[in-house]
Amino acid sequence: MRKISLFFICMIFTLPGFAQRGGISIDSIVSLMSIEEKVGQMTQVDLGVIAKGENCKLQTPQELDLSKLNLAITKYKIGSVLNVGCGSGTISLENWRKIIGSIQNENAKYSRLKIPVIYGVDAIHGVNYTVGGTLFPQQIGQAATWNPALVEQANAITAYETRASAIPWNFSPVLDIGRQPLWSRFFETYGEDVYLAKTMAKAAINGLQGKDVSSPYKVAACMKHFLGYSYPLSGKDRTPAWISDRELREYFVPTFQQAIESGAKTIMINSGDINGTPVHANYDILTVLLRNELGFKGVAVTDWEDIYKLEKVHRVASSKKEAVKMAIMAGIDMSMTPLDFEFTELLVELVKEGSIPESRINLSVKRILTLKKELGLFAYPFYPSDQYPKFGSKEYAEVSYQTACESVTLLKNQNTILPLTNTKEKIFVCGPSANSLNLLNGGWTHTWQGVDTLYNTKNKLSILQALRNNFGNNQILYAKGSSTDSLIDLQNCINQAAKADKIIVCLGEIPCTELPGNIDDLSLPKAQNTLVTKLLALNKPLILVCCFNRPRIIHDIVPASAAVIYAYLPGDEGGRAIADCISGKINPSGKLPFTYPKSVNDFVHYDHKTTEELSTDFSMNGYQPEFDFGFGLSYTNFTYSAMEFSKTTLSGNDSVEVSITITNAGKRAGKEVVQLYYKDLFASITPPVKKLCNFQKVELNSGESKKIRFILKKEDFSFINKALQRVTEAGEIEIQISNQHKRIYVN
């Protein structure tokens, strides 16, 4: 490994043009370039173009194909490759640095004007396509923690790993917002709130960038997938979406303007239509909104093939050539073509005989260079191997570990059944996601839909095992009692519950994205729900174990249950810090970053509106969600004093403090969330019956009392009018804290 470190050290610094073109012009090096070299520049593609074997049939470990990729600099002239080759998976550290620094070594000896490649990656969970790489919760769970600095250090975590494979580009994280709990990509987003999610965005862009892009620590974002993605009116992925222009500015645009704001270098489009238009041909969306209105400047890429899709799968274009041509003039910079060059081909095209200005191009290969500048790359394709002594450490492992505890959420514990401390009882798991490290970490895991066992990180513990640990073998008993979609020996099943004090079920969710996990209902699997009513006849204690890719519905068994976990999908040390939770060693202080639905077609939100209140009787009872937004348990108890006002009047660019003291009560040390919410009492735009405004996350020993103040401003309580302008309106607001209600005036 030293070797080769040192070897890939020489070959940098012999790379011709790169240190000494660190300072040099963007304008100067397009003013250089030919159309063909400017449509190499948006030109991006698989690994598996450039690789041996056949495109998403790749030899492994993949391995460069020198012909490809010399035809591919040479002849189109290529500026980025992203992630392991179609249907592939994990790549070693020494491979990934073997595969970059070749292609950079190929295109700086054979490219006219030695433009380095920029190497994108999928790095959704952490590093997920690196053997051995750090991985977090899925986005979902560390919204879960309700703790942006946690977030904030894992995506740091990522970035640094990211970088060590010598990848300086990162395809997250996903600011869609969680309001189709249908949908397959569900786990991606951080939940259903606009301010939760525009906090965690915030985190995720400055521990991936940091504040200089530029450090060999650091990766460029992606925040995707503009805009509106995550509502299709189906709930199955990359189906149409039907939104008005107020609902996108209110509940869809916050989160990319925020990031945007935290200075996000690129950007992802959505695959999907809204309203019929497709969004990679929508000027209205890719331009006057997101360059005119928002004041993006970096990077805006496509998802996969999505170009071609305008012609084979919309069918607004007639041809190929037309959907590149109204895929650029709407406003796209890079096309992830990715299997092969017929865009490359076809944009060149369009150029040379005047169907798309060459200044437009200008614009877009502008900004891809100045992307690669900010980066470093002309000086540093990437760095030596010997900087990253910490990719795959203990010390980040601890960091994922202390993520996956602060997102598992505590849903019921009757009895006070959790934790479980009596070390004679025997104790009985089961279910799907007992001994399976894939259910804990889901979708881009190692490979795209994260189902290959093979590439497992070593030395992981599953729930079961690391119950194991924690109570011993003797004490643990185990049967499988079903897949997540077929029961497996279930009479050895219950005869084996018959003989423990305690159950425990592991239900879970086969790990997927995209098109391949859309459902058609959110019922837990019929299999899993025979398991759990089998086992609960026993009348003995039972605890679930929820791990999904989106809230499945689980009414019929919560009654019954004793207790409830619900996980997510918490990563690679999700299954130590679920048993650390059960054990009691951690106190769990996850809140739902979700409404969780009591039926299929429940998808009623929190910051729902009066009318969704009513019920079939006429009362005001409708809302009756199976758990709340905002909702978790704790092993300690925490009591709030009155709140306080520093004013009740709000005018002008007048703050107000509000503040309020939290005391935990109980027994043990715990995290609690401390959650403000206002509702506006009337408005122009019918206002929900309350909206999160704020929250703070606390950490008290038993007894300990600490004064919790926000400080709140009239843009606090804006929305979007019909004008489709943000504006805080005059009248009364009523302050939510706990069960605590009090109101200011607002002028």
Contents of the next structure:
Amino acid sequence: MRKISLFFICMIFTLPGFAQRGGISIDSIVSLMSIEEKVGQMTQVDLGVIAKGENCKLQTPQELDLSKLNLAITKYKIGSVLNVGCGSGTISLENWRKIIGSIQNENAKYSRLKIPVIYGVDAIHGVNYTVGGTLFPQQIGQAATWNPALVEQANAITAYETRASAIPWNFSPVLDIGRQPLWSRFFETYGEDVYLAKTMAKAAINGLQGKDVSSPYKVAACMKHFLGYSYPLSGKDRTPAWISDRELREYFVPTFQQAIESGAKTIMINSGDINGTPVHANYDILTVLLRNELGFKGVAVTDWEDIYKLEKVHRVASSKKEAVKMAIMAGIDMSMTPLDFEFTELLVELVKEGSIPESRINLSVKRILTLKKELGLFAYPFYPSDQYPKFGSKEYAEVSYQTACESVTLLKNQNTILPLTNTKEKIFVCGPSANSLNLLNGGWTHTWQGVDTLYNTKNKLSILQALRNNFGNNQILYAKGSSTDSLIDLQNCINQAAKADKIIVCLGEIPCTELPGNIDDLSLPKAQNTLVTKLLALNKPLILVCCFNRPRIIHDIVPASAAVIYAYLPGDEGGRAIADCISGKINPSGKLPFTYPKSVNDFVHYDHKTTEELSTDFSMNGYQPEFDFGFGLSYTNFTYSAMEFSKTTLSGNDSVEVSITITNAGKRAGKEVVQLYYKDLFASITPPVKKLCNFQKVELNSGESKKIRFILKKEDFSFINKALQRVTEAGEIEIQISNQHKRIYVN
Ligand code: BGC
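Output the structure of the form predicted together with ligand BGC; the preceding block shows the form predicted alone.
And the full complex, kicking off with our chain again.
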């Protein structure tokens, strides 16, 4: 450990043993604590509660109000603070260190036991609340890379830059499965498939936490939002989900189970309800399932104000006090209160009057203190700034660029119109996302909703700027043509396009998340539809670039468009990645992590049941998405041959090796995702028509062939049965890789 600054020396704690990392006994600290001190540890407030200005209308740049902070420390003995002050913007590295340094310093001076405060932040796609941090594609784009090594690297960089900001706790990753495309947070998920999302969950946890979470470059992860948050029946944020216990375990538990097995330290709870019970009050989910069955030992934190909402919104508690009791007894450890101290006062009362046993809160306090100890906070509440030379570096931006490049998904390329290689042709560029960094980044970018342009990182390129760099100013013509929802001087746009040889329309969606992101209809906004339709009437090759929060319906405009690039929300380097895909500097290799619907109510997933294939004419052609899960083109083409199994029957603990040869039959090098699906021919629960159970991303030069091997075990073909047990039933399984199929018998 490097030399500690003078500032730190003031913060070395006085209680015997506290100053040494690892040298503290959590039990002995808890035995010294008063009820107020314990409850304080269970309280998390927003920065607004201790900063100058009013809640959600803070003075900027944010600055601590020392009298408010003193009250929070001495009277309420708070254990945790979060975020930038609701509605406020991003904070500079220096200011973060000043704010958190002062919190720890004041806490060390005025609290009796000097237990360090834990600061948590939403670093959702990079450290999005620190000025100049590296911003990656949102999770849905990360999933589209099908490259867990890149996702791990991106998360490791996020951890580094979060700790550089003096913050040891990141409320990420989102492990909710994206099976409801209307949902405003669809872009925050790893998509619809359980196996792909589990693989990415593991990569994210490893990247954030590493092997030793006390390292100056690692943070505690927070898997969220347990459980079933992403599947509201109406598609609206925080509205009821109807999910059977079997389906909960089949689709929604596995990502969390994987993250728990990967050592995730904390978990955040779903603000909504499942089958009529708000999850924050659900003992069966928070204690029986999470603790007893899944074996989670870390900290369970509520989501924003969710204890109060048991009374205010869900109406299952008739007072705030009852709400506090319900949530704590259900299994909550820490309350993201976050705008006042009523939770703290009520919980003290409940414990003192005997309505909640002190042993119950001891359990939570021990979990919270263990987290602080594992993070090394008792020894080093934060690390010196000179340990972070790579913050916001070019090296890190290149990893973001690489991630964006591997996420870009080419969905249509008629007559191989792309890449555009003619250096003489004029290219007309338009559309709402053509010249906007915000529309490339989406929500959780510098501000909660990500709309404010004030905080954008300097020198990052929009799609338009990157195209100009690639093709030269003379080749590129531009007019905006439309915002996300209104046409802008359409005639001028058409006139300009008429002068060009090729047209690129960059579609987009207003950055948003949570409630402000609710929509009633997945259709592409009318203005954007009109823009494309009018330009298509010019009969020139038109390329669509889609930067959406969720798959907006493009069915009317896909057939006449020559090419479609789906870019998700690719982050600060997304402009370069898209332009490089268009000019052919990179070869796209992204694959859809969800099924792209053809029409607004058509939410059938790739792993649907056979009944969902039935068409109105009684044929089996009923499943007709716009684009299928796992789909994505390349500038080269790959062929598959010679699928072989090492055995024809799989029993007990045996494994089978499945091998296949893949050949790059095209003219340039490229990456391909070899996707292994299986189909259980008959099962006691209606089996899906196919299910992903493994994949590998490989790179091949032109003309090169490679033999790819997968090792599979019986449990790879398992599912949750009627008795809620995970089983693999005896019978035939069909393995499918691309156009190759072969059966194996499992017993
Ligand atoms: C969101 C969480 C987030 C929390 C803190 C909530 O509204 O649902 O995902 O971590 O706020 O910002």
